[in-house]
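Quick heads-up: it's one chain on its own, the form predicted on its own, in structure tokens.
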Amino acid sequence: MKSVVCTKLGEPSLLEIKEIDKPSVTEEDVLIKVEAAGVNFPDALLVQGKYQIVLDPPFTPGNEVCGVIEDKGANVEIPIGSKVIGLPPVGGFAEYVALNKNLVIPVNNDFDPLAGASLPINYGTTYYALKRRANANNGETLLVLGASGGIGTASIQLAQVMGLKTICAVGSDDKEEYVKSLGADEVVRYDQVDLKETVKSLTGGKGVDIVMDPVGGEVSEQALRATAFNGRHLVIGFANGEIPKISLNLTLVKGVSIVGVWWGRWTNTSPKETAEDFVELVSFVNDNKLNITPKNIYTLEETSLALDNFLNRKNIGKTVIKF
């Protein structure tokens, strides 16, 4: 089978496409024939050795897939031929991946594999952040930083499902056009205007209830200053490359909570709640409340380009590899 292999840590251009053996399964595993694999910013960090977890090469990156079960172990009840979403720790950028039965989510056989491969990380993280970390309530206002990215677009769409008003911060014309097409209520061009003052103006001086922050850098403090009393600032990541140093007096005078969101670790410690969230997310798709359509579709051979576009902040919307 074909697989993307990181043979040494460094730029995505160092990745190789190799023919390797199809993985075998244990009694607790399933073997998935991958139809699509989601690509995320952490994948680009992982192959460089810059992620929270550093792996020794060789390894195959990728940890969200959608496909069909081709083989299974004796202790697996899901039938062969079932379509599933899978969350492999690594190995997703390959034609086949084996993973534990507890890391798969069965879906209808007509479930779009591109949507399935897009759903776990971006929508799982965002839903966990809004539902469980921010305790978001219908009618609240959400400021989305980096609104045209994977977390940003998931935030816009899930905000609509959850009854939140969105103020979306972007830095270019094409990104503004894209978030408007997803239903953003307000758009702030933080390359043209002062983020804090504009957000305050859009909220009648109150500020926003929740900030979704996968960006970091100097905009994080501006966003924190634009929150309402008892606001929640959700820290998702640092796509900007700079980890901000926040003045803690802001949390005191504004009554703001800075809330860390590490979805991956939470899924390991709270499998029951994770399963509940996925049931709800899949139902949103099946009930046409959530339309997940990736904007960037690459072949396996274009994986390096896909990861480079994350590092260069060229990606708009969700990215997937289609097999």
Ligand SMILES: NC(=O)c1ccc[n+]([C@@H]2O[C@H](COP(=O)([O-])OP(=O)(O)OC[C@H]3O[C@@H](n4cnc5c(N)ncnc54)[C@H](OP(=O)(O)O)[C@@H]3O)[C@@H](O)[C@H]2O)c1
Contents of the next structure:
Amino acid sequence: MKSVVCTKLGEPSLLEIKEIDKPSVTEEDVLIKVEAAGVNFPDALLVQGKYQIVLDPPFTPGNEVCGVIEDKGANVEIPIGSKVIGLPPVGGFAEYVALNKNLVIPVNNDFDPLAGASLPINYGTTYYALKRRANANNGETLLVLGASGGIGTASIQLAQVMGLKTICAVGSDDKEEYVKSLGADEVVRYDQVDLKETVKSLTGGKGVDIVMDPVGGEVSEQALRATAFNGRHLVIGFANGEIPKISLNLTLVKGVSIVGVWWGRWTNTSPKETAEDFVELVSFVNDNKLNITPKNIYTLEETSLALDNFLNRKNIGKTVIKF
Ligand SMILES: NC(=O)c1ccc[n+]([C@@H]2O[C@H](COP(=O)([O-])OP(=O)(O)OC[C@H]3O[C@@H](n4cnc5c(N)ncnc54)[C@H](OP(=O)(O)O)[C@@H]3O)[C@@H](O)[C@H]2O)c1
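Now that the form predicted on its own has been shown, please provide the structure of the form predicted in complex with the named molecule.
Whole complex next, starting from this chain.
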């Protein structure tokens, strides 16, 4: 089968497409014929050895897929031919992936594989962040930093499902256009205006209830300063490359909580709650409350281009590889 292989840590251009053996299944595994694989910022960090977890090459990146079960072990009940979303620990950027039966989510056979491959990481993370880490309430206001990115667009869409008003911070014209097309309530050009002052003025001086922060750097403190009393600042990632250092007195005087969000780790420690969230996310799609349409569709051979976009601040919306 064809697979992307990281043979040496470094720039995405070092990735190779190789013919390797189709994986075999153990008694607890399913073999998925992959129809689409989601591409994420952490993949670009992983192949460079810059992610929280450092893997020794060779390995195949890719942690979210959607496809059809082609083979299974003796202890797997889900039938061959079922459409599933899979969360492989690695190996998603390949024509086939074998993974434990507990790491798949069954979906209807007509579920769009491009939506399925887009759902786990961005929508899983932002739903966990809003629902379980921020305890978001209907009617609250959410400031989304890097709002046109993968995490950002999932935040905008889930905020709509959860009844939150969105203020979307973006850094270019095309990004502004994209978040408007998703129904952003307000857009702030944080490359042009003062983020804190603009957000304060958009909220009548009150500030926002929740900040979704996948960006880091100096905008994090500006966003924190633009939160309302009892606000929650969700720390998702540092796409900007700079980890901000915040004075703790800010949390005291503003009554704000800075809340860390590591979705991948939580899924390992809380499988029951993770499964509950996936049931809800899949039902949002099935009930047409959530329309997941990836903006960028690549071939397997174009994987390194897709990853470069994340590192060059060019990714807009969700990116998938279609097989
Ligand atoms: N905590 C978790 O469980 C979890 C889960 C998934 C992802 N993450 C992390 O979340 C972060 C964002 O992921 P994503 O998929 O949303 O990425 P993305 O699609 O590339 O979006 C990131 C956004 O950050 C902004 N940005 C500002 N400075 C940047 C720079 N120097 N390079 C790149 N982007 C920059 C960009 O928006 P503007 O140009 O508009 O500023 C961009 O749209 C990553 O650090 C990722 O590792 C964390």
